[in-house]
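Next up is one chain by itself, shown in structure tokens, the form predicted on its own.
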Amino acid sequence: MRRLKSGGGWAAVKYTLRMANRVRWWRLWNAMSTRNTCKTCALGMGGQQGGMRNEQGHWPEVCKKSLQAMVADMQDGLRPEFFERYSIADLKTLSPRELEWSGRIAQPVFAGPGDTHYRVLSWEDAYARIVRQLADAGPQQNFFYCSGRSSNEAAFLLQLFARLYGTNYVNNCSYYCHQASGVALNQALGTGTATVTLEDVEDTDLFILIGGNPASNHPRLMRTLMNIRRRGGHVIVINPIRELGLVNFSVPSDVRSLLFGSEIASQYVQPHIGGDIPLLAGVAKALLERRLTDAKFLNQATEGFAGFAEEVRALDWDEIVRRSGVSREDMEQIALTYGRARTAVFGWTMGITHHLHGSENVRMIVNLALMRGMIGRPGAGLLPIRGHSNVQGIGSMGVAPALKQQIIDRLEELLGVSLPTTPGLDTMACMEAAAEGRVRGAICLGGNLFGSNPDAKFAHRAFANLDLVTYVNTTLNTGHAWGLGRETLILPALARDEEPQPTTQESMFNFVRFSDGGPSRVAEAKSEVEIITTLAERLLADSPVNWRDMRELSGVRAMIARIIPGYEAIGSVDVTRKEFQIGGRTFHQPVFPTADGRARFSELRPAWEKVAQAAAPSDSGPGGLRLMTIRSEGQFNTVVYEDEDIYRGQDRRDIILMNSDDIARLGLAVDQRVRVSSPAGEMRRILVRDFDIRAGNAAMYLPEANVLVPRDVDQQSKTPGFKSVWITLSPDPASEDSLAGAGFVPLEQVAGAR
């Protein structure tokens, strides 16, 4: 497949006209225009001001994820032949692609004991079995799951239903993706939230984007990135893989980027997975070399630098470099620019956060920003860089295990209740009770849950030991077929751009978005809130709650304004339409909500520890690498829209990327097929590929790299380190036929799966 010289471009634009042609372009245009939050990343497309426009209200604000998105909700509703013609072994068989496209789920479907196919049943018989089970397995027996794919609304009463029910056992995706910046945000800054506005970043002189790809998977952020480099500052990318976009990128709404390109990183450096700490310190220690901090900001407005200071002085540069494969020269030359920018905003996803030490690798983002104070100033801070548009917002609505005091206390004073105590379930808590037995049934409003889960054959084993699953989805995805509880729903859900009525979603930049809704494309289609909202109503017969009233969602965003700290103004947006910044997140005074109003740095030696422990164990032998899973450029999430990745120059996923070094050192060749190997699990006959990584690390696709993740967790955010995975590789003779007409799907060569 011919690589690109830049990502975005005239690429973005034949692929947006070929989704235009696949549901008619008037169609599409008509859609996206319409006055809905985007469905994809947190940047917070669309909204009040209309689609495709930002929260500065410029337009045209649009990307191939939205598109892609769009598209997939445009797709005719599946038919009951559909299920009736494909068993679910059948559906095994598809691609998380190929059940994508399958189109959208028009009816419930139900699938029991001994059941070789789903089959439509009625939405009465659906509720039916549901409360049944709930009423049945009692409150500590099943847990309740959310996606970012829900609006404020239906959250706020998943959460609530949950809580009147009786349980804590209550998460959300975030688990899997950001849960580490909001431990580790609280801990130093008494926030887990982003710290500046999108005016912030537009305006800083040096981004520095951290274990990131958003020309990817955020790419209407390339703007941005444009524009600072284009105002004569400074972009710096810390990421393993070199990515093309993150290089130069054809913004498409931009009539010079779009002929010529725009280069996006200034500096470009490559450390080791995992080497992010020692990389942070290094520029640390460059920067109190040259006495590169800011002395007054850290007297009065934080706590800890001493130590913090004591601990860098004392590293050994040797060790520093080696740990994280730069060269201190690089590393020297980011504390220089780092010195010399007047203002400056660090960002990251998941390549920070998926690790067993990823909320002390977030600790060391904040340290680094503190020791120049850039953060509680305009034009500066931290920038967690949120992977789903309203997966912040499920947070900020109490789909969490544990509810803030302020929230528990406001709600029972306001229902006169008084809410379970009994400690909750994060994400895999629930997984591995679920395998253990000790819960019955799950509730997963959006998503895919066994898509998301590190361990797919364990994930496997915990769904199929449910009493009963239920899926609220848009479309089929792969936990349809892997899934399965010993019964297994699917609901079909309401696009949010189908909505009966308006909802709200905030974005990575605390902004709360206004998403009008629309007419339903799918005739059985139901919202969340109404799914929720019967339910509760039909199982808590003496709740405090009146649930038929709760459909209208103007009262949901009364009480909201109640309950929810910052939130206060949402009660008022349906008379007032307008759109609003919560209050309480972003800092432009050094004052901070921390008990004494100060900033906390961490100690660094626990961090280097944790470090030191994630180094290759014993047993990896010559042959170890160490492996980060990675989503391509044609998918979002778990979701698979296209099988090849343009901006890396590949055609397939069964693939494994490697420094040419390490191909050789191993005695492979290029599209040789391999056996990939991990604590977890393995994979066979993947196929080798040159790329630019750091030697000594790899990368694979996900969802269908999860086999080889184990579900080992950060103990202090509960994620699981899908990007640090230690695996050995050897060949493996298999022929080219053995894949011929079939899916990718991994777990179809894990013996006993099935």
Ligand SMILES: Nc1nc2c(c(=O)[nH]1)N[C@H]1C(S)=C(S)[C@@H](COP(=O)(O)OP(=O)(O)OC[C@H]3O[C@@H](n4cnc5c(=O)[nH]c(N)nc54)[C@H](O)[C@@H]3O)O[C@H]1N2
The other form holds:
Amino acid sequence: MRRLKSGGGWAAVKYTLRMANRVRWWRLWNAMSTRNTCKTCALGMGGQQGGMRNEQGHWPEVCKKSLQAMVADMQDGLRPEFFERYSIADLKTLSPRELEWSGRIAQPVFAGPGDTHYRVLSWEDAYARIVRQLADAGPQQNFFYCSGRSSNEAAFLLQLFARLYGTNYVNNCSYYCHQASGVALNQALGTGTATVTLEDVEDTDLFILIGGNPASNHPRLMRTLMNIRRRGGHVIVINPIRELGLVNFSVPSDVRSLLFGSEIASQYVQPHIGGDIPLLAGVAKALLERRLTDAKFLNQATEGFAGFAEEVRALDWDEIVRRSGVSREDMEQIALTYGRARTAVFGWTMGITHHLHGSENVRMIVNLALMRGMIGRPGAGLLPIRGHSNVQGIGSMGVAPALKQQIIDRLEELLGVSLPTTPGLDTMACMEAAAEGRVRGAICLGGNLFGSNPDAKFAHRAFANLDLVTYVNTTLNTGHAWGLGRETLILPALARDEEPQPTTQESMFNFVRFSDGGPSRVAEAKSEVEIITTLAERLLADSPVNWRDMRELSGVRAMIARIIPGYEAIGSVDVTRKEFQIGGRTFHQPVFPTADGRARFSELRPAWEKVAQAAAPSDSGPGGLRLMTIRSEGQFNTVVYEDEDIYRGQDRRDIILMNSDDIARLGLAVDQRVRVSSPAGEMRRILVRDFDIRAGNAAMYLPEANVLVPRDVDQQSKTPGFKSVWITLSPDPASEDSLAGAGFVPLEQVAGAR
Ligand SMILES: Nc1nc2c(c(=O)[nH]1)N[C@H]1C(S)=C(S)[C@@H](COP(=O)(O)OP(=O)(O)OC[C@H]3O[C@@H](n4cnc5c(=O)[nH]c(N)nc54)[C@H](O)[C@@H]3O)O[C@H]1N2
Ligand SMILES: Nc1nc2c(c(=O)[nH]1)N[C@H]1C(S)=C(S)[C@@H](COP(=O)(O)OP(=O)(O)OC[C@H]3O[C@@H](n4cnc5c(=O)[nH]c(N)nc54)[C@H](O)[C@@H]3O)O[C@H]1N2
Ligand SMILES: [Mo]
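With the form predicted on its own already on screen, would you show the form predicted in complex with this ligand?
Up next: the whole complex, starting with the chain shown before.
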């Protein structure tokens, strides 16, 4: 495959034209221009400012991802014959890409014990089956999972339904995503989300980007990074992989950038996977040695600095260098740039949270920001770069195992009920409970809980142990083939821009957007709100909530305004159509919502020990590598749109990206087939590819590589270590030509998981 010189640019433009041809460009243009929040990442485009606009009204803000998602939603509906023709065994042989492009799910379908095929059933039958399961098994035997695309309204109703039914087994995909950020920020600052607005980021002198690949996953952040550089500011990238788009990116909507490309990183350092704490500690040490800290801020606004500073001073540079994989000069260079910057924003993504020390990673970032007083003033702060377009709103609405006390109190008062006090379960805990037979049913609102789960073999078993699995989805995914219970239902949902009434979403900058909805593209699909309220109405007799009335979303918003802190303004959006910034979350003054108003440093020692523990296990031997599982340019989580990963110059997905030194050291060759083994499983016939990644580390794509990821979690955030899997490689002579070029290895062939 041809290697590109820059991310974005003409490749992105050409792709756009190709997508547009697929569904006719004026239809796509119209669809993209409606007033609906963009469906992909949580940067939050669209809404009332009109399609393709950001929070500052800039137009056009388009990215390949939003087009991919839109074109997929514009596909024709699956006909009943599809399920007659393709058995469940056939679905298992389809790749994530083939499943996605099969078409929109158009009718409820069902598979029971011994069924070889899904068959169409009526909505009435589907509802009756779910209500029977919920009533028979009871609230401690069913769990609710929510992905991050649903609206605030659907999310609020889902958790309210679950709680009035009597369970706290409610969670969302953030447990596999940014939960570590929420946990750590709450501990340090008393708030769990970004402390900055988009304006702050646009105005900052220095952006430190840690563990993320926004060129592919948040493309519209690239314009902001480009602008920082154009103003003479700096962008420091910390990433074990040299990501082309973070070195140079052509912002397609900027003529100068499109023609000549824009340099993004002013400094690029490549630590080991999991080496961020030693690296950031090194930067902290250099700041201390050069007295580049903000003493006034530290005294007035923080707690615990002295202890932290002592620990950092005591560290040995050689150990820091060895553990981080980065030279002392590089760390000192970061400290100097940071020390000179008037304002700095720290942004991070999954390279930070997907570790068994993910929460500690985030605390370390907070420590570094506090050292120079970079939280609580304009142009400076913290930005967890969120994933799904409304994952933050789903959390705000209370789709979580534990509600904030304030929300419980308000709900109990408003509704005159007592909410369940039994402990809730996070996502992995629900999967474990399923595997052990402690729960009997699951309702998944969006997402692909099977495909996103670590340890695919285990996930397959866990689902198979459930009596009824209900999926509410727009398109088919691997979960519908591999995540089956004894009985499985798939219900077709309307996408955001097909909702019969307006809905709202929350961006990673705590900005709430209002989506108009639009005409349905799939006749029999229903809105998530209709599905939830119908189930609630049928299951909960004498409910204090009139579920029929809850189908009117302005009424739901009125309730959210009374219940969810910071969301008061949502009560009037139907009249004003005014989108708003959530109160109490952005900090331009150094006073924080902790008990004493001060921000807290974390100790270094416990984090340091965890990093040491995560170092090579003794049994991995000299052939061991540390594996991260990552997204390609052509996918959205478990949904694969195309097999190519263009910025990384890869044409297929059944590959392992390795440093050329490791390839030579292990006696392997490029394009040789290997067997990749981890404590969780093994994958066969994977192709070795030479790549610019820190030696000792390797990368493969999710969701396929979830066969290899063990299900251990960070104890604080319950997030799996998706980016830190110890693997060994061995040559795999078995070569099967039937797989050549397929780019996808069916799970059964790698894991024998049938
Ligand atoms: N197109 C597209 N957009 C998306 C998504 C998608 O799948 N496709 N997914 C959405 C979602 S839900 C999310 S959460 C985000 C994900 O966005 P990202 O977090 O950018 O996605 P990943 O591919 O998981 O990439 C992680 C990056 O972290 C680096 N990394 C891995 N381990 C480490 C480490 O130990 N330290 C450091 N410093 N870096 C490390 C990898 O090299 C890689 O560049 O994107 C959202 N947007
Ligand atoms: N190995 C490994 N595993 C990972 C990760 C990793 O980096 N490595 N990343 C993790 C992360 S960050 C996340 S967020 C999770 C993602 O986990 P999930 O959010 O559970 O998975 P997605 O792949 O985003 O879900 C895709 C499905 O959502 C459905 N969908 C799309 N739009 C809508 C809608 O509007 N309504 C409804 N009802 N359904 C819709 C489609 O049917 C599609 O098949 O995966 C995690 N898993
Ligand atoms: Mo995510």
